[in-house]
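In structure tokens, the next block holds one chain alone, the form predicted alone.
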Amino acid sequence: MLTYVVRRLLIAIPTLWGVVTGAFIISRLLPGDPARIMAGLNATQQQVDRLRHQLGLDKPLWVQYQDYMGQLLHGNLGFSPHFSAPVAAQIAQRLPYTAELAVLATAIAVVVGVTIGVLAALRRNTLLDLILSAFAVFGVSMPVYWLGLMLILIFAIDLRALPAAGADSPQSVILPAVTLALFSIGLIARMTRASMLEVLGQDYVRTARAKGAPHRRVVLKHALRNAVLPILTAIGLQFGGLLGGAVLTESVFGWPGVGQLLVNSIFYRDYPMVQGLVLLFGVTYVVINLLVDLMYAYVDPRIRFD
């Protein structure tokens, strides 16, 4: 196991490489001018150069690489022009407020989505599994700053009974987690209900049923159990996702998490801030898949990495 691991973090290393490059040679090729943006519309152009200078994007581009190659083997992720901060120290400050809504959001989707899609395979062609998938097809069709702009005109505009956008308070984050888990629920479930069918055909659950044992231990030991892998799967993909920004979702809800620094780091071309944060969504993104690899071989003891 501990060479399997290893094995996966070199692998990850020419991943993170690639990440890296392409969110600089992308945020190179955004139209606009950081240093005038930054100027502002006023600033003359010795203002405007002078800022260029001291952001070094009077550099040649391989220069420019150059040095950001060198902050990152350091450990730094450079200085973000926009907020006057270091950007690990941004990220670090907002990367709280987008994790509390990734696990939740995660968490709903998984209670809601395997529930419906256990439900939906016990009860195959019948008229509540007609009702579950259409569900699910919902979630997963359903865009998400749509949907988001809905639930604040139910629950926060009419009923008045949930905030609708910001962090002031705990059930601020009720409205944005639930919009997030929408899609979630629906690939889980979808992915369940398949997962599921696959295994109530195999021989070892009908010898189950055959010997009396009861159709809940049937159902959450014998073909749960086993057909939790193509489900983990989905789970991971999926939180993977949720932590790596939910951008829309934090736009909508005005959510000060990563996502919506995003959008503003973009917005005001402020390269270092892009550039850590696509770093960021990248090791998320391996670390997670490596988590799933290894929760396989605890779920299921039949699987070894050699």
Contents of the next structure:
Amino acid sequence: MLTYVVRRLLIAIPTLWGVVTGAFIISRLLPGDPARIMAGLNATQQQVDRLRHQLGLDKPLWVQYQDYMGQLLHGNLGFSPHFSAPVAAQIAQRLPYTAELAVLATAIAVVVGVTIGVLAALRRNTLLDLILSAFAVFGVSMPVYWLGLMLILIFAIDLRALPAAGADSPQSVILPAVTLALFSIGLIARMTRASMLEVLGQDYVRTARAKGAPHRRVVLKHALRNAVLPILTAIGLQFGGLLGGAVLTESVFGWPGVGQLLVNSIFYRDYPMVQGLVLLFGVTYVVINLLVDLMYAYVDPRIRFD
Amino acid sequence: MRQRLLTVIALAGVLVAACGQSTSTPSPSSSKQGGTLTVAIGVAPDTLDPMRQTTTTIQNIVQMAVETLVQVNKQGQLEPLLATSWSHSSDGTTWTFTLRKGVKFSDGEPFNAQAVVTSIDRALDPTNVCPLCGQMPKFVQSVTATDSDHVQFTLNQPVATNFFLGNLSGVQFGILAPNTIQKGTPAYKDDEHPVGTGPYILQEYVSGDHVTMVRNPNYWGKKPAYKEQIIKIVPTAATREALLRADQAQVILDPPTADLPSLESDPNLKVLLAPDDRTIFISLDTVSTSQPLLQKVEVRQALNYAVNKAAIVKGTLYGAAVPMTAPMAPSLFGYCKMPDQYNYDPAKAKQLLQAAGAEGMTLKLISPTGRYIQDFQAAENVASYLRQVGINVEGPTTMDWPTYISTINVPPDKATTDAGLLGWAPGFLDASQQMVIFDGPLQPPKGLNTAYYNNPTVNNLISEAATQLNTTKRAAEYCQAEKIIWNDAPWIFLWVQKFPIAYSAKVTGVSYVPNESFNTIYAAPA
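Cool, the form predicted alone is there; where's the form predicted in complex with the partner chain?
First the chain shown before, then all remaining chains and molecules of the complex.
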């Protein structure tokens, strides 16, 4: 197992190098002058030039790349010119918010999505299946922007029950987490339903029923456990996506996470911050994928990594 | 040096000094004390260091804690703040400021001349980043404390009164507690926790979420009504509106423009369309080789007559602007209303186009989206009006802001478009700050004269006015330049934006400065 983990982590290094290099190149290909954006329209050209020099943006591109990679190898994500602060410090301030949001949204999505998927599979082609499947499609199809505002309208303005925006009270996370979860609920529910339908038709499920196992045990122990592998993959990918992809939700709810940070960094052409965040998302995906693979072995004892 | 009192101690200033209250600060209609006032804004602070600031809204927040020697009031006029009076030598190169007595920084340090020198020197240090310091590092030779209550600025050349004082009213020249910005410390380069003399104290900034300001119990002037103000960062306009409607914020900046009528009709809310200094215009490439017809004055005038600005303001901007009546906003020193307005007159536009042989001319138009109030929608309207007089408009096309600026802010030989919608907010309320955009030598990359407008008479007037110490003559010089520019029409002159602020009817005293600034310092429960 340990050898497997080490091997996977080693394989991740060239992947992450590719991610960082890609982010470096793409951010430089974007039109726009970071020094001008940072200095503002009212700044003189002399001030803009001085700023460009201070930021090292007047150096040849390959020198900038060399400097950046050198920093990275020393564990330094660089310095954000927009925030005039270390990239790592800014990310460290914002990441807990996004992590909180992503974990809660995933928890909601897993509980609700798997429940809906299992129920829909068990009541296949009934009205309940139709309603649950329609709800799942609704979740996947609704634009986050619209859905978020509707939830704000109902729960913050009409019912005055929850905060509309910000992160200053424990209840603040509820609306953004539900908004974010709805998309994943749809996907997880559909995946669970399909996977359960496949498993429910298997011989071992019929055998379990034939030997008189209770319905609950058949569903949860025999069917769901075997159906869970593709669902786990979906959950893993969703979680990774939530960490990086909460951009719109964070904007709608004024949630101070890394999604908003990324959008602002792109608008301000804050290259080191964009690169740092892309690297963070790359690392997140690598780690989540690895964890999902390791969980396979836990869920399905037949899978061994040695 | 013999000092001659020229510009000193406006009567208002004396009164202010006497009663220890600034005239720019609106007095609340009630004297009720309040707990927390929540203000929702759309932009997140990149920095809270006054010296490094570039964003007006964030400057407004910093100004709650950090004061300047002079300030701009609600009428757009300069008035005393930490300096009670000032004078300059007859040649205009030595300025002496008398400082307010009995003032302390919120950390207990005394405010005095040495504190002023420390802060100004820091902002002018060429190794520091001060994007809004403008020409000041070039003009200011030295700043010295002549005694504990007097500061002397020695300049390399005379500069106009409004220009110099206007610069000093910017928060980049705010006075900070000297112990907090000692040379050699990290805060000298970047002070993210500015300590000033203001009515509020910066308590905390939670990155991307909120800034908390608490009332300064030892403030030298009138104490604010609210004990605490939380400035909440909410990028989505619709969510800011929701916060206001749910009473989770009492003041919001820039509500969704299309919702202005509904907010105005809500008895629980109030809408303030504050006067602003930001002009919105279509910059025309006056030296275009791809569309040489734009080099003709009559064609550019025709474009101005072709667009019904008042209708766009009413229908698309929901009243959040007023059509331009001169090449600058009325709140600027030096503004003078043009005798001949470009009123909507499609027949005249067609006639001018015909006379210039420009019927059916093609015009490439670009516009940003979301940078100014209803910008892209307005550009679409403009394009539609231009088509009605027979112009073949290509566009408007749009792009994100950094891309847009790098497209439009290029030397004439690199221009890829004929016309682009832009907004310009002067650094402070002085014509000099608007004229930089019409100054011939300040074409990109040296400046933002994106129309490549170059009229030697205008250039001379701008140079003369910059150092003109006689205020009346200076205003006349600007007025003359404005008339020439207006006639030359390097822009389609559109409108001066307003600054929409919506707030709860439970709050009073929400105010503004006509340079896109909000002021909630003296807000109070109604």
